[in-house]
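Coming up is one lone chain in structure tokens, specifically the form predicted on its own.
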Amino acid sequence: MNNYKTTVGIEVHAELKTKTKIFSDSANHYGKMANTCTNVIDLGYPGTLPTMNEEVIRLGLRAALVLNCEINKHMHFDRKNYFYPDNPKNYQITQNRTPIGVNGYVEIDTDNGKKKIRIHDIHIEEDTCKSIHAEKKSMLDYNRAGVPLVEIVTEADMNSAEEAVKYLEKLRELLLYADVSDCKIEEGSMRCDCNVSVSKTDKLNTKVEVKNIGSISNVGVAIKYEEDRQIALYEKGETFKEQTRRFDDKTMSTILMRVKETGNDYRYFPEPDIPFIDLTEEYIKETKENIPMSADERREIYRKAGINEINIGKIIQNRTISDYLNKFNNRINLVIASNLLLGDIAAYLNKYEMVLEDTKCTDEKFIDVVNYLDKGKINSKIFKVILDDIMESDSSIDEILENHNIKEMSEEELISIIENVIDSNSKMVNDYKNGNERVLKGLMGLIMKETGGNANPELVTKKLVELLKK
């Protein structure tokens, strides 16, 4: 790096999971048709005026407490001016001045420790119409005009892609888990554009806005490029101005869209078809006991629990699994259960591409397999052979099995097996008396095979070892 700081910001548009836009009741909705999800509101035809959805105050304000930002609780709507095709009205409606959070942060994991990533303001506003260029012609998506976007913006406070990468992923599960947006990169409904400088010194360099990111790796594959490409520039003495560049995903690199000569002058002037807007403490209060369980509250819960750390990792990456997960806590064996979610359910749900809600695996009998896992009334070989069962027919675990022919074993009778393989197998009984426990393993399967498989395999264990030191 030859002694090159690299310094990041990022501003990132979130859309708000709300049925409806943000000044019009048109759905919203990704994926529909082209401009079937809109109105004259959406179109900006002279003489409309927006109406306010509160939900999208709701959501603004949960995204800003999730943040840990101060709350604007008057605040108002401005109008921001300028001139392009998906943007019929000639101005967006925006937060300016009056920003619904500010002086935010979010805390990330680094090799130094933990570290504090300053959000400077979270403003509400309006999303713009697709822009949709093929050959000689351009085609405008009014879907999207006026979609509800909060736009989050950092502090240059990350020196590395990897605090950069670490803080889109900390974001992004901050929104999903409370409920402010889904985060689809891939659709759109989180979009990232970051500002990258390199400088010897502490004192910024000509910054570089790069645009058009489609993921959150891609991030981190671009502030990398861009480092190699301004370090470059100044080795050999040459400089450049302020620009905009658009990330390339085929080529991995980083394509100049513009330079800027002089900052924009947007106009801004407060709304006037938007009355100011009051937040009670009594409205905040409410809106942040209404926040669901965060990420964090969650992994406290699986470690209290027993789960390791990489199954934590999956689930919480799941939020459908972690919510069903969340429904049983305290009532049966968590670390089991998250085995069966991660594994042969998650394969089962894999393979006929469905998901849990639409199997015949109630809350009732999911508790029951649980159970029995848990207190040795069945194995995972058998929970193998019954899951399509388990899955697709309305009989509880006990019918399940008397289908099967599967019998809870007694203690007695496992005993009675283990002793009739250890009466059989003399040599390998002496063996493991004389140190070489590796012999174990093997009266281990001949018993298993003896109880074709329905026995517990830890309580054989157990069972075996007591015997062997008679």
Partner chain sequence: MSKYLDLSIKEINKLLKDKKIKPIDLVNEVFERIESNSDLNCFITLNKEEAIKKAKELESKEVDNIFFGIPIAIKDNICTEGLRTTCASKILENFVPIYNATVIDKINEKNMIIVGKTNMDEFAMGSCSKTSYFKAPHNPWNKDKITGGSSGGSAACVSGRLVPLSLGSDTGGSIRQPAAHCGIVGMKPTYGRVSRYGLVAFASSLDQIGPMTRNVEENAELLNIICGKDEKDLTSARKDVEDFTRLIGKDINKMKIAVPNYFVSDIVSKEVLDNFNKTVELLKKSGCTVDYIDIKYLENAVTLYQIIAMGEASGNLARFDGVKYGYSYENPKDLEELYTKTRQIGFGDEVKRRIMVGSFILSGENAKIYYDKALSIRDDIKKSFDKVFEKYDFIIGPTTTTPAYDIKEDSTDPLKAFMDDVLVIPVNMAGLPGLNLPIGFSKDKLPIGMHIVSKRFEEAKIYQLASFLEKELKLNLDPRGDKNE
Second form
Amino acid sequence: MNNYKTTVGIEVHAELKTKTKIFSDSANHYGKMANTCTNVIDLGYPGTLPTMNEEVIRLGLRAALVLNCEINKHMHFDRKNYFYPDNPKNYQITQNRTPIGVNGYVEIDTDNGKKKIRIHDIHIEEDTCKSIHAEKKSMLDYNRAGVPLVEIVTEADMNSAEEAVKYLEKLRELLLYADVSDCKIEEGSMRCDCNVSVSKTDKLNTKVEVKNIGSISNVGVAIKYEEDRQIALYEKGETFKEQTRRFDDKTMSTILMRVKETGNDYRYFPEPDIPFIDLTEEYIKETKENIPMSADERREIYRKAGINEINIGKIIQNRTISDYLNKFNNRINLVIASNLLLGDIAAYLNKYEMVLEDTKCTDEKFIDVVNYLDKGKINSKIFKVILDDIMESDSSIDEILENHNIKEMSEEELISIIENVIDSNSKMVNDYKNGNERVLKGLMGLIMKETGGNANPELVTKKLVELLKK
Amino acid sequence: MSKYLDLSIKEINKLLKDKKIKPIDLVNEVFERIESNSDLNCFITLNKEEAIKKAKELESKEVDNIFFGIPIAIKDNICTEGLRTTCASKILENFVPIYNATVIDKINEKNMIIVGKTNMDEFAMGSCSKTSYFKAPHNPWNKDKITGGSSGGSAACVSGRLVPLSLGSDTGGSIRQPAAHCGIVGMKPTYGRVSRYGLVAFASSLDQIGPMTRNVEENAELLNIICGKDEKDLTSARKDVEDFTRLIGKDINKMKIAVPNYFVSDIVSKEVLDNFNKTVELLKKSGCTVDYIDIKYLENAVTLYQIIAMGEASGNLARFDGVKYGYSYENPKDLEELYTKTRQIGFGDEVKRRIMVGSFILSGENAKIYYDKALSIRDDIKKSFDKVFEKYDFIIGPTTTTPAYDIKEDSTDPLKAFMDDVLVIPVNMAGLPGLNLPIGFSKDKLPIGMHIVSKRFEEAKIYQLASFLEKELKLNLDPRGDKNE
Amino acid sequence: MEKLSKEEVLHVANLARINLSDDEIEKYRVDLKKLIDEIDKIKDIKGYDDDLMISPVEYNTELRPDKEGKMLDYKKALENAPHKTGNFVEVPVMLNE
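Just the form predicted on its own so far, so send over the form predicted together with its partner chain.
Every chain and every other molecule in the complex is listed next, the one we just looked at coming first.
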């Protein structure tokens, strides 16, 4: 079985993050009541004409740039003709001859080092209606009709499920961090179709298209399933026709939808209702300069700040946290800040289903609390105690600490507590002096108990060791 | 019976201003005339109740523009909110738009009164209005003759003096050719001059709305109010507002005119040619130079037109599928049957033919062989016209090859409709403005027209030449002729 | 007289989603052939350049600001739909999904 080589090509549709649709000014909103975000253009009314949303061109160009594409500076749109109820005009306005970007690539990390997945093209087009199916009827919701999309088509450059998953994760990250799309697969704002084939030789075998995969990890499952299924057929000496299958997440398998007829006849022709669009060098340059910081650049900053790889991964997973952290770069200890954001603060926000902006934790309070922790003014236990107040009260950190009667202990006070503990625990002290360093932990515990948690553990350790040496 | 409608718009405007008449007098007269001429079959839908209501509303308003309270008829492929718009097709037989075309908004702004939707070829596909699902309109000059098409109803209602003004649409001659057959002035403006938003598309890169009127000046006046850049139409021209009447009455001496040899070749009947030649003599006598020239690819224009128009139409008419609006086949056994039976029953023969050929043209490798090649030669035609206009002010020719023919004449030949428009189609290919001016009559007293073409956005100049000829020719263009005197 | 084959007519009718009766098929075998012969004349034209003219408009597309405009009430949006359930447009079940 191992001598089969897998070949995968992927088409991704990503909805662009705009306020309005591509060819009309009705709202691009997800999750609204059916057919409440439409106008006559979205419904394909006779006599209506498309207009062109400037933000769509900007985001489309951004996407093409982050995918390292060559830009078609003189571009137009085309009509793709096919009859289907989710296609209101029975033609889709897309880009066939002059996609906004061509010949790009996405770089992924594999076990054998970096690998470039080539992008054949990225083009801008309109989304279709959403349809819901009953036994005999289907129901159409035109809210999604005309939502702007980019379709990103790779070359057949991936050779395993793992590579496909890595490509999709990287692509999602690129689009998300460029603010092109929110890439929510579960809401359908990012959709992946995979073309999978297996072959013993360099000559590609029949490919199978798998649609409808609801998560990136399931793309991996679907590809592995197809590898096994196709290899099993070849091993039995069977062949099959080019076909489209859908992924079923209940059985984690692929199910035949239709066998492909001899090539789809989409009868493309240039859209006469939309004249040429020229992207000037200046516009391209300006668009490029305004692309938000990429995930890789962010990773670099966090590494330099000393955040561990696991946490870096978590931060990059959560764009909001990353943006928040970046606000304070070079101003506070990012390690402490990220620990709070990923730990106690995240737990708090989760519990109350809130986002940070909903709380009373201002930037100023956040900076203060991180600095207090950094300088040992408070410890993480105290932070836990005052967290609710940080989030819910208008008071400053100093006021909160005062309200909780938490005062920073003076060094003399601390030293006197340590000396008391040393005096009344001579056995442990002797053990320590005889080389048993583990008793240090016990002594620490006793001291912390005495301080009521009001001392900085690092400082306590330092002082304790000093005094024991006396 | 009043005869206010026989007055010029300017005269009517004065009567309205002086409160000698009210808009309702005009509306009543229009409907009297429409009803007593119902055999002309100019209208698919009348807007009588609304028109009367509007006329009464206007009584309390100030007469603030020349078209205030003036009745107008609209071709039935221009969307009117709340007023049935059928495109003369069964598939839209009961379709009531929920929005207005931009030109309708403009007409409403001027407080004009829409009296009805005019008969036409189904989806503007045809040259004699006989493909209408609502049966053909008749020519007011001779009811046995065609009106021409596709804007046949719009031409006939103005010609028959039922309504002073109408709007038509022109994809390959559909304003100018029926204007010629009915003896009225019809202008196809420069592509982009008038917004197409709300015009049910036949061939998007060729379609253009234009005014159809009794005389040149009123035509220019009507173009004044319907033109202009529209944010809803990306192909609408970014041109400042201008007064298209501004050159009317100005001298035409020393103007340079080109007549393409093809337009006066043996494709044109002797009767039409004689009338045309007489007008050419008049122009020469008036100080114009007239040269006979050849224009590259002119003879190929119809072939290119067929390819581009049918290709675009096959896409534009795909939306009529029984799902969102219009006729829908009852109880289909599946989705496929909903589509194929709705379209079989909903569309007439001419439309089906064209969208099938259009699908053929774009199918697979054909797209390159036919469509792409047509688009690139189209560019060449445009350039060869541009070249002519480097030296000449106008291109002229007859508008039609013959006067209006018998309605009964066999029209089953699928090529006939295109050949009827052979002299006017090239202008749409290049996006140029073109106007039909009545210049005489056949021996059977049927109107004959001349086609005047200028470079893009020089409609004002066309009106200048046309109004000069109109004044010189002094034709009686009222088909009621003697009855009227 | 030359005609298209029945299959050729059915192929384009299928592309255009038009059902045809046997009589119609016979008629279109002749009619469509005439039209296709006519457009075939383009094959004889030589000496053109390769610029495509997709519209007579000489302007570039003017872009619209990303600002929300008026939308239709759902009742209005469905007003002309021949078949609907609740606030959805209804069609016979879509099998290809």
